[in-house]
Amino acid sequence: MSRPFERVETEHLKAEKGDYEHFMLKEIFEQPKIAKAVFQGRVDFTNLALNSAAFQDLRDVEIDRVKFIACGTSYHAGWAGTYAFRELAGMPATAEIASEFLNAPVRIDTKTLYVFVSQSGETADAIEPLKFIKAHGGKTFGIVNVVGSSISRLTDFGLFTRAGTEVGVASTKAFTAQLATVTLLALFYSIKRGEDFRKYRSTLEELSKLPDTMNKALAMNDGLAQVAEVFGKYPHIFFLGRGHMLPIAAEAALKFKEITYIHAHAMPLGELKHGTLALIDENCPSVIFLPDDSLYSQNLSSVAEIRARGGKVLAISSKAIGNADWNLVIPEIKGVSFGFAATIVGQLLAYHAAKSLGREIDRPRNLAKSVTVK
């Protein structure tokens, strides 16, 4: 069968490193500028409103809880979308893994809306589900990157990340415009489900300032280097979160494992004292996310807790922790703004780690930048 031909200009994909020394630093640094095209057309900050026309799209459709659906970074993402909608919305939010989603039986919800997530739009793991959603009736929504991906075409109704070309196989910008993505899609079923005006306008706010927000993180680039080193020589590293930022140190504890070949495990910092505690000495480190939020007197207690048994602590806050024996601080970051930059900071944290160790950044071993095989 014959297939007519499409002229596509390429010309806007090439990538140039510029001044950078590889494309996951470069691509780092472009986050601010994404964050502003995330926004651009879709929220009038002024008058705090929504204009997309897939929200819009929306606003007839019966919806009363959400499952994210995505692999790897993306189910980040979408796991961090799930604290997003129940805070923002009050509603009912899960993530699963895409290539888990058909292992067992599954019943498809009308008034689910199935949110799949994915950089290139092509994840194998993704689209089989997405087929059988919609072959039982049930609503899609897409967030993506490219433009004419399969994701974008077969889902009802989506969002585009805006990040542009991501070079580097380890995620970087694609990520923070998928948080950003997420978050406007809770705060518009905030809106229409008429929750508390109040955390709608204060998250509008935050987001507004969100590149300035990205700019302060990333000015502690050069401060990194040392602490990143010493980390990069050790052979187990944790990276612990409570509440919303679990997803954020699942993420990060990702792209250290990703581009360093150490082994870095993430999980919920108040889990730490039922069993894993066991492996913390001078010779695991932790990495901890400590917001200034309603967690923060808990997760004090785990600093200390890690503390009294040799473990050692970087803290990544936004203000210093006495007792920590490292601090990387953002300084007056607090909200939902905190998981944007602890992300860019985790994200530099791997950068220089791995340069340390000197090893091949933009493409580790082993992985492919899209995962389009089962």
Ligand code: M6R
The other form holds:
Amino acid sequence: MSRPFERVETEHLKAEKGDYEHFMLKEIFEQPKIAKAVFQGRVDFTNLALNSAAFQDLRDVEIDRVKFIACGTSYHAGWAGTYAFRELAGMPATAEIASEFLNAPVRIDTKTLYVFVSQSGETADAIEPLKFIKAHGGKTFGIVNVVGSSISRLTDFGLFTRAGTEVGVASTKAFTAQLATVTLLALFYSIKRGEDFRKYRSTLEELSKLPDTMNKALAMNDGLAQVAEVFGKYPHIFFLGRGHMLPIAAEAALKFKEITYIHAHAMPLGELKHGTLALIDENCPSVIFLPDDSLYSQNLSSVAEIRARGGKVLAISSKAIGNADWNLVIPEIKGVSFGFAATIVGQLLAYHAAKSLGREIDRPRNLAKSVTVK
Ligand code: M6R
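Mind sharing the form predicted together with the ligand? What's above is the form predicted on its own.
Zooming out: every chain and molecule, the one shown earlier first.
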């Protein structure tokens, strides 16, 4: 299949640290600029229209469900995409860890769009299922950062994430660019399927303000160094949430363990009482993602449940939680924007905890930026 050219007006982001102490911090602070680049030429916010060539390619492709396939941080973006698809496009959507995809018999469905999410586009664990799906007639879509990479070339359709070169092994700006891109794809299907236009419009309105939203989260940088240092002293930490906050909690936990080397475990709040609550005590705190949404009161009950067992709680929320031990409040941020802002707070929390521990932040032990072996 031949694809039309797409001009990418993204600013050249040089792989230099500039005034930042680490690439990771620099890349965290680049996120508002990248949010703009993701939408440039693809979204007409004035006329509420989507314009990318990728969407034109998809116009006549009949699918009725979506499966995201990816690893690590990119898997979390795909997982977040499943919530966007269900919410905006009313479509069944699932996410699968790429390295597990072929570990059981699998039937490729021609009405499924298989979406591969990858920063490098060279992850061997993802390339193998991609080749398998193609060989069995499946339709594939790539959400990839590196132009010309294997996954971008092998997939039938795709959107680049335009995050620029990411040097830090811990993925930050690539993740929020992936989140924005999966949301765009879900918005395309919202229109294609004639779903609720009010949701489509309000999501676009939020996305138009994304750089400002991200700047609000970045403004919390200095204030959260102290609480991050406290978290750098615990051996185990839970990262918890409900609904669309689950992939955000999982990503925050991954960031935390990757650069602090502290055990961070993400799980759904509602699942705690089915066994894990036994681990909660004053030495095992929880970071809870608490947007002001329909799950708010359930989340508050969970905070009380943890506090009643002596567990300490750090709430990342849109308004202060009375019985939390620490509050990181991102003011006035709701809806789809909250996930982006909370992600940045999670990245900064991990960064400052790792810094207080003197870790090698840009090159954590045992890890490679691009995992090209199975
Ligand atoms: O290049 P990819 O996005 O395909 O890489 C997948 C994972 O290896 C990657 O996201 C990894 O989890 C991150 N470096 C974590 O920060």
